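As a starting point, one isolated chain is supplied in C-alpha cells, in the form predicted on its own.
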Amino acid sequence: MTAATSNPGRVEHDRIEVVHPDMVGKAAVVTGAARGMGAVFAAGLAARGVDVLGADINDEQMTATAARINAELAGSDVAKPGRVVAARVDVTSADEHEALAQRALAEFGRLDFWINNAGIFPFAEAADISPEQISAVLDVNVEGVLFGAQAAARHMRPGGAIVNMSSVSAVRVRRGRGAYCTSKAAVAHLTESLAVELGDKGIRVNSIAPGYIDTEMTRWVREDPAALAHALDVVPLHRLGSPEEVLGPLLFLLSDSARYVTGHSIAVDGGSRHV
C-alpha cells in the first residue's frame, strides 16, 4: 500500500511485510550498510531473524546505525529478531572482506547471505573523467564486489546466496555518469560469471539493479527541479522508488523462494529501463 505525500514523485511505503521463514537463524554480511539502502538492508533481515554483520568504511556511523536498529528491534513486536554488529571494511581491500568473513563466522558461527551494496557514485562528463576517478570507481563498485564474493564463496556452504547491487545504469547511460555506468555493467556481467563458476559450490549469484531510488546517494535529483522531472517522466509509474521496495526483491533472492534463481538481475526501477 502506497499514500502520495506533497513531495512531487515521493510516496510514503509501508513496510514490506513478507516474511521468509527458512531465513530465521541464518546469517549475512552486508557492505555499505551505515545508512541508505544498506541500513534498510540490515534492518529488514534482522526483523526476519536473521543475525547481520553490517559493515561500512564510517565505522562511527556504522556503530550508530547497528544500535539504532537493535534498540528499535527490541521494543517492536517482532518475536524472534536477528542482531545487527557493526563493523569496519574498506572494500577496495580482499584482506579486509576475508577478516569480514571471519568476523561473521566468530560472532555467528555460520554465514550464508552476503550482500555486495557499497558503491559509490561519481560525476564526470566522458572528456572529463579523470585517471582518478575511473580507478576509485572501478576499484570499489567492480573489485569491492568481487573480493566480497571470494570471501564469501571461501566460507558458504552449499545453499548460500551472494546479492550484488548493479542498476539501470548497467544498460542505461546517463549523461555525466560514464564511469559509474561501466562500473555497474562490469557488475552485472561479473555476477553472471560467479553464479557459473560458485554453482559448482552450491551457491547463488544474483544481482539487483535499482533505478530512481529516494536514498542520500540520489538526493541530486529531488535537488534539482529539472532532473526529477525528468525523473518522474521516464519511470512509468511516474515516482521514485524507495528502499523498502528494493529489500522485497533481496528478500526473495536470498530465500528458499528463489533456490533456483541464480545469474539474474532483477530491476527495481519502475519499469523505466523499458523508456
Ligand SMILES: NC(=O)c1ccc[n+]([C@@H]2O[C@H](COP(=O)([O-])OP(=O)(O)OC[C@H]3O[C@@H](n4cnc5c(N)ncnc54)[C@H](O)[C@@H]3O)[C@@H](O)[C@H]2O)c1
The other form holds:
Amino acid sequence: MTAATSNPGRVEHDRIEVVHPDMVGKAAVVTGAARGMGAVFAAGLAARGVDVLGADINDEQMTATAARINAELAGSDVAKPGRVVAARVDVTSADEHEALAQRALAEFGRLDFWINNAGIFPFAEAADISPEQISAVLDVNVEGVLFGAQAAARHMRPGGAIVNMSSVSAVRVRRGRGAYCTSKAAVAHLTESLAVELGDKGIRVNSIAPGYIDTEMTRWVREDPAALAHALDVVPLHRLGSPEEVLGPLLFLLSDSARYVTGHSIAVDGGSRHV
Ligand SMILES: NC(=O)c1ccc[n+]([C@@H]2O[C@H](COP(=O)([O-])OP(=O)(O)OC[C@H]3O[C@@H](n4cnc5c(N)ncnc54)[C@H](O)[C@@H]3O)[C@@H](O)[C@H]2O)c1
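Next, report the structure of the form predicted in complex with the ligand; the form predicted on its own has already been given.
Below is the whole assembly, all chains and molecules, this chain first.
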C-alpha cells in the first residue's frame, strides 16, 4: 500500500491479501451495498466464494453495482467467485428484512452472514435537530440494524455471524452530528445485547467502528480543504482509510478465525477514537 502524494487524503491500494477458505460456499446479506463500503464488502465476499444478496434502497444503483462486481470477478483470476444478486430494501421496514432473508434462502439455499451496513449521516447542531431528522436517523441506523439482526436470527443456523456498522462516533462526539453519534452509540450497545441473547442460538454478533473512510458519505471532508487538513492532522495515522481496509476486519469477524469472538467492536479508524 502506498500513500498518494498528489492528494494526501487518498490512498492507492495494492490488493490486500486476506484468505478465509472456511467462507467458500457460504451466503451473505449485505445492506447498503449499492456503493461505498457495502459495495466493497459485497465484492470482497464474492471474491472469497461467498454468494451475496446485496440490498439497497437505491435499487437502480444496486443492480448496476451487482452487475459490475459479477463482470469483474468473471474476468478475474478468482477461480470460483460467489454470485452477487441485487435486491431492494428499505432497512426501516422489518417486513422488508424478512423478505430479504427469504430471498437469500431462495437464491442460495442457506444464510450464514448478515452485514447491517446501510446508514445515513445527517448534519444538524443538536439544538436544531428536527423531529423528522432524529426519527429518520434512528429509523435507518438503529431500527435498520435491529430488524436486520432479527431477520437474520430467525433464519440462520448455529455458526452464523452478524456484523453491524457502528462508528468512531459511538465513542467520540462530533459537532453537528449529535443525532448520528447517538445512533451509532446505540448500534454499539445493541450489538452487545444481541450478542448476549443470540449466543443461545450459536450466532455471533460484532460491530465495526470505522473512522474517516473515503466514501461518498465523507466526500465533504475531501472537498473541504480545511476539513481535510484537520482530519489529516488529528488522525494518528494522518490519512483517511479506504473501504478495503475495513473489509479485512469484516472478513475476520465473519470467519472461523473469530469463532469465539462475539459482542466485540473493532475500531478501524487510524487511531482517531483516542483524539
Ligand atoms: N464513511 C465513513 O467514514 C464511515 C465512518 C463510520 C461509520 N460509517 C458507517 O458505515 C456504513 C457505510 O457507510 P458508507 O460510507 O459506505 O456510506 P454510503 O453513504 O456511501 O453508503 C450507504 C448506503 O446505504 C444506503 N441506504 C441509506 N438508507 C437506506 C435505507 N433506508 N435502506 C437501505 N439502504 C439505505 C444508501 O443508498 C447507500 O448506498 C454506514 O452505516 C455508515 O454510517 C461510515
